[in-house]
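The form predicted on its own is given below as one chain in C-alpha cells.
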Amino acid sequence: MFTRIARHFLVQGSFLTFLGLISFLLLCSQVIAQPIIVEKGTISVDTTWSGEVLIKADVEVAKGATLTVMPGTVVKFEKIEPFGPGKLYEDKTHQFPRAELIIRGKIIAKGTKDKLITFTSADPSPKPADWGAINLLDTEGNIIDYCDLSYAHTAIHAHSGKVTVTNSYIHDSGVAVGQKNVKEFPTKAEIIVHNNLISTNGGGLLFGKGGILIASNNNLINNELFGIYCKKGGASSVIKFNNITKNGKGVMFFATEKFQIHNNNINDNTEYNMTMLEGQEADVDARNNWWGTTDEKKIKELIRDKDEEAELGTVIFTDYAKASIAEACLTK
C-alpha cells in the first residue's frame, strides 16, 4: 500500500507532497511511540496502561479502582531518593524506600507467553532495589500473569493481600515475593505461586507473620540467601512440587508450626537444604522430598535442626522420595 501511494505521488509530479506525507507518518510513529509518563499520585479509577509506562515516583491505585496492564506492556521505575519526596507517605513500616506501585484497588497484569508483561528499573545500569515493590495493601483479587520482573526490592509484596502470581520469571531483586499480615488490615495475606521462574535474587519466596503461601511448580534457582524463607508462616501453607536447589539455603524456618513441605525436589544448595533458624522450636514434617541423594547420612548434612542446637525443633525426613521427583518444576 505504502508503494502505492509513493508511485501516485511521484506520476502525478507531486514530490513535495510526498515528502509532506513521509514527515507526517514519522511524526505519527513518534507521537504513538511515546511513553505514558506517570507521576507522583493516586489513581482513583479504572486504568489501563499499554505500551510504555514510565513511573517517577510512588503510584497508588485506590480502593475501587483496577489497573488494567496489558500484554507486552513494558513499565518501568525511576530511580528516586529512598524515602524523598517522591513518596506518598512517610511510614516505612509498609512501604519501601524507592518508587513503587501501591495496590489498595486492584491490579490486573495478564501477560501471554509471546507478549509478556515487563516491570523493570528505568536505569541505564540497572541494579536490584532500583524501584520499591508492586505493593499490595489490603487487597484481593490481583492477578499477576506471564510477567517479567526485576530488579526490585521486593518484586511483589502482599502486606494483608492476596494475589496469584503465575507463568512469570522473577530475577535480580533483592526479594522476589514477600508477605506478612498487618493487623490493622482486615484482609489475611494469601499468596498463590504457581509455574514460576524465580531465580538470582536475593531471597526468593519469603513470608511470614500467619501469611498463607501455596507455592507449587517453581523453579528457585540461584537465589544468593534463600529459595524459601517460613517467617511465623502461616500453617495452612502448602509448598509442593517445586524444585528448590542451587540457592544459598534451600528453606529456612524460624517461628513456623504445624509445617509440612513435601514432594519437592531440595537439593545442591550451597550451605544448607534446609535449615531451622534459632527460635523454631517445631518440629517440620519435610516427608517425600527429594534431597539429590538416598544416602542418610548425607541428607542429614545438608539439614541443620535439633541435632545441631539442642534448642531447635526436628526435621523430620523419612520417606524421602528415591529419585528426582519429575512433576515438580513445571517452567520452562
Contents of the next structure:
Amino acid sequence: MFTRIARHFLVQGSFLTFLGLISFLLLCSQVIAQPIIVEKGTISVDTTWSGEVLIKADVEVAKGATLTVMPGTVVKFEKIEPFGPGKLYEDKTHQFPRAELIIRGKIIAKGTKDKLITFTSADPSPKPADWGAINLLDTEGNIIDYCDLSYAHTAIHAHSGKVTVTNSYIHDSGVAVGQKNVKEFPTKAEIIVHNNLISTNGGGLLFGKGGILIASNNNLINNELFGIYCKKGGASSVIKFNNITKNGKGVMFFATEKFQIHNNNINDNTEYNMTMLEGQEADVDARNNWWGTTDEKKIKELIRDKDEEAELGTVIFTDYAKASIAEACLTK
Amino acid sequence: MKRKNLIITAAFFIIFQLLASPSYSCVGRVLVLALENSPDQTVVGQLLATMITERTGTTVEIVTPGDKKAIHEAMTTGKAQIYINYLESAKSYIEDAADIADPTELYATVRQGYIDEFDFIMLKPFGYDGPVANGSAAANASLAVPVTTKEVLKNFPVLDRVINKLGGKVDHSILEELTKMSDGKDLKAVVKEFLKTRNMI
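Which structure goes with the form predicted together with its partner chain, now that we have seen the form predicted on its own?
Let's see the whole complex now, leading with the same chain.
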C-alpha cells in the first residue's frame, strides 16, 4: 500500500509533496506519542485513559465518576516528596506518603492477556514505595484485571473498598494488596484476589479490621516478609488453592478468631510456613493444606504457635494433604 | 587493643548506615526507633527492631536524629515512637529524681515523672548499664531502658508486651557476645539468629 502511494507521487513527479506528507505523518506520530499528563486534582466526570499516562501528584476519582483504563495503557507515577505539596490531603491515616490514585468513584482497569495495563514508577531507578497506591476509599465495583503493578507502597489498598483483582502481576512493592475497614465509611472492605502472580514484594496480601479476603489460585512467591498477613477480624475470609512458598513467612496471624485456611500449598517458606504473632490467642484451623512433607515433626518445625509460646493459640494442621494440592495453581 | 576498639567502633558506624535503609521500610504499619550513634544502642536497637517486627509484623525504621536533645524532640513531635534512654540521663528531666541514688527507686520515680511530664512510658530495663564505649560501660553508665509513648501503646496494643520480653535479658555479657558475633558480619542476621535460638521469635 505504502509502496503504491510512494510510486504514485514519484511517477507524478511530486517528490517534494511526498516528502512533505512523510514529514507530516512523522510529526503526527510524535504528537500522538506524548503522554497524558495528569496534575494534582480531582476527576469528576467519566474519563478514559489510554497510551501513556504520567501522574504528577495525588489524583482523585470523585464519587459518581468512573475511570476506565484501556488495555496496553502505561500509567506512571512521579516520585513526589512524601506528604509534600503534591498531596491532596494532610490526613496520614488513610493516605500514603507519595502520589496515589484515590478512588472514591470507580476504577475499571481491564487489560488483556496480550495487552496488560501497567501501573508503575516514573523514576529511572525505581524502588518500592515510589508511589502510594490505587487507594480505594468507600467504593465498590472496582476491577483490576490483567494489570502489571510495581514499585508502589501498597499497589492496591482498600480502605472500606470492594475490588476484584484478577490475572495480574504485582511485584516489587511494599505490599501487593492490603485492606481494612474504616469506621466512618459505610462500605465494608472486600477483596477478591484470583489468579495473580504476587512476587518479590515486601509482603503479599495484608488484611484485617473486619475486611474480607477471598484469595484463590494465586502464586504468592518470594515476598520478603510474608505471603499473607491476616489481622484482627476476617473470619469470613476464604483462602484456598494458593501456592504460598519461598516467602520470609508463609502466613502470619494477629488477633484473628475462628480463622480457617484450607487447601493451599504452604511450603518452603524461609522462616515459618505459618506463624502466630503476639496477640494471636485463638486457634487457627489449618487442616488440609500441603506443607511440603508428610513428616509431622518437620511440618511442626515451620509452625510457630502455642508449643513455642504459651500465650499463643494452636495451629491445627491435622488431616494435612499427602501431596501438593493440584488445584493450587494459576488457572490460565 | 586501642586499634581493635577503633575497628569495632568503625564497623558499628558502617553497620548503622546499612540499618538506616531497610529493604522494605514501607510494609504495613511503621514505627520509628530513634537511636544514639553508640555501639550499645546499635546492637540493642537492632534487637528491639527485630523483636518488634518479628512478633508484631510492624516495620521498624531506625533513625539517628542526633544527640539526646534531638531524640527527645523527635519523640515529643511524633517523628519517632521509641528510643533507648539511660536512667541517669533521663533523671535530668525530672526534678524529684535529682537526689535519688538507689536504681530501683530512681527507675520508679523517673518512670512516673516521664508519664506525668511527657506521656512517655518507660518499659522494663534491658539489663545492662550504658552508654557503652570501647567495650566498657562509661563512668556515668546507668540502666538502659526502652521508652515509648502512651499514644503509641494505644495504637500498638501488644507492643509493650513484646518489648518487655527483652526486659532483663540483655546484660553486659550478652551485649559483648552480640558485639563479637557481629564483627564483620551482618548484624541483622546475627541478632535474628540470636533471638531464634532463644525461641523468642
